[in-house]
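In the form predicted on its own, a lone chain appears below as structure tokens.
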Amino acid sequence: MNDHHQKLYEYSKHIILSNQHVSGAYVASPNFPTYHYCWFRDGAYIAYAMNLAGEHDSARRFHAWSSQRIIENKDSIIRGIKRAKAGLHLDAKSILNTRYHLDGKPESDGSWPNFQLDGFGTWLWSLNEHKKILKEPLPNNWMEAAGLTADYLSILWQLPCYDCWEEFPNNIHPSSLAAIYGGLNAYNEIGGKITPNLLSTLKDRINEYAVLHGYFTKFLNDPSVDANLISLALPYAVFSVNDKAVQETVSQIEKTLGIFGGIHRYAKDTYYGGGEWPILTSWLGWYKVQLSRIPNVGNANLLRIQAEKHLDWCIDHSTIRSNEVWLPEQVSEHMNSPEYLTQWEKKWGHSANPLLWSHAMYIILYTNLLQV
């Protein structure tokens, strides 16, 4: 790697840094108004990110910030878990917010789309790695929040719900119940109870979307992909990276939505216009790396390559400002449908840029590539 992929990594960590807030929460995007609240999703990442380049007090006071969310709201949870044992419509008050002000306040509208589970299993995964990295006991205060969370995973995790893209409400996805899975496994590890029945039944229904076409796909009996089945290996570790029907489905993701380069999220995006990610582009050369420190899968030097080119993607792909190099959420060129781009413009404004998330996500590339 050279002296731009560092510049880059040292430019990430302050962007994260920088725009986390006093409470410990990270703003999505400090320049997009919509994006101006923290995701348990997004801050899952980051917090692994910051993790990965040292700075373990950011990490810290993220999950502690998670943790009060998930205690605040614990007869919401109860209540959830109730409603959904008996079969009733889960309501505002039984489902727990996926965005909060930054101050940890929830909104008090609820006109966003809330009922989102994915991005629950991956803080649990991330507490997990913090555990793991830190080689620290967790706070008891943190556990309960952690048996809370699995507990209303464990309960709802059957239910339709938005997918990490906050869209298709009335499907069930891979990508969450990967996410779930993972959040449960990593529970498990830091010691809490989960029944191995119930991982064996998520992964069982996870395989269902890989059964006709060899490959997973992102709803059943529908032969497309979306790029966030890479999730399905890393980091939820369902399957092995090197996991047959996984291989199969990273290469039509590569086929389908990186003909270009960049990784797009699926073939009929159109949020922005449906550009390439930087997110997806760094998390296919996070696989990547991770596939070639497997003995006898591939070639292991070219992997690696590949991997860096992604890096080299993102750098190209990156923007000045205020003396800044940022990353943006997505790219808008060889868009899906450009048509839509305009539209989207008049909403909410240009897309997000910076996005942590994406900074993050290249960081994770940068230090697993510094490992090889």
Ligand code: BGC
Given for the second form:
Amino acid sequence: MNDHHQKLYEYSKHIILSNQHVSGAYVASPNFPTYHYCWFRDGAYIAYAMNLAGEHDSARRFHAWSSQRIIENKDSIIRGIKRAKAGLHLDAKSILNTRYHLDGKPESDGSWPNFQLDGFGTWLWSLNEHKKILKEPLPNNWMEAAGLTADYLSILWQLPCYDCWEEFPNNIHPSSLAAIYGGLNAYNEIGGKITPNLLSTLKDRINEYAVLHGYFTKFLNDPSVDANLISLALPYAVFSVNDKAVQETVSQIEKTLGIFGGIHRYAKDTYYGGGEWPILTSWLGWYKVQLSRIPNVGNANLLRIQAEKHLDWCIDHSTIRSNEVWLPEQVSEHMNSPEYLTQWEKKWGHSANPLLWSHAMYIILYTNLLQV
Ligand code: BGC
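And the form predicted together with ligand BGC, for comparison with the form predicted on its own?
Every component of the complex follows; first up is the chain already shown.
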């Protein structure tokens, strides 16, 4: 790796730290009004990246902030569990919001697609990583929040919900099931008691998405993939990175979503035209580094070289603004559906830049490459 790689790593840390609110919340993007909130999903990855970068206090402040959000929404969790068990519809008072104001207040206008479960699984995973990296016990109130989150996920996982791209609410998504699996498994590692039965049921459900084509698909009965399927192995570890179906999935992702180097979310994505995402490009690189560490699965050197190319791609698609180097949410190149770009720009303005989650994934890939 070279100075350019390191420079973007340093800027990434700086951008994340300077956009962490005093409350501990990370703003998703400081320059894009729709993202002036903190998401559990983005925050959990950002906190993990900050731990890898040695910025433990930042991660600690985020986990304290998120634990508080869970505990103050205990009534909604209890109500949600009760209603789900009784087969009743989950109203706004029985679910956890997906995004929160930076001071912790739930977003109240009800217009956001709030019923998303993956972020809470991801948060449990990140909490366990925090414990493993710092080798320190988690505070009691974090454990209480983790327990409530695990209870919520253990019951609600069977319901259709929006996926990690906040779309397709009528489906059950393999990537969301994987985040729940990874979260519940992590909860067991920090002392929880989720039955092995539930974990194996979740795994069986995820496996159904690989039956037809030998690789995991975004939907049942449809051969297309979504780049979020990398998460089934990394980080949620439902399957190992060298699992055959996982490797096939990654190869489909590269073939169909990564023709020009940057990775798309999925082929029919039209959000801001459906461009290439630094989050996913780094994610694929992270996967390759992890795969390169497994003996006899391929050419380790080649995998590392490829992973470094993913870092390069991020650098080539960063922008210099206000004396900083920024990574956007997506790059408007090789768009799936360019005709959609202006309609989104009219609705919400230019797409998010910088996006803290993009910087976090860059840090994750960079620090992984350093460790090899
Ligand atoms: C993405 C989500 C993300 C949110 C905030 C949405 O457009 O689809 O995955 O959590 O932005 O970054």
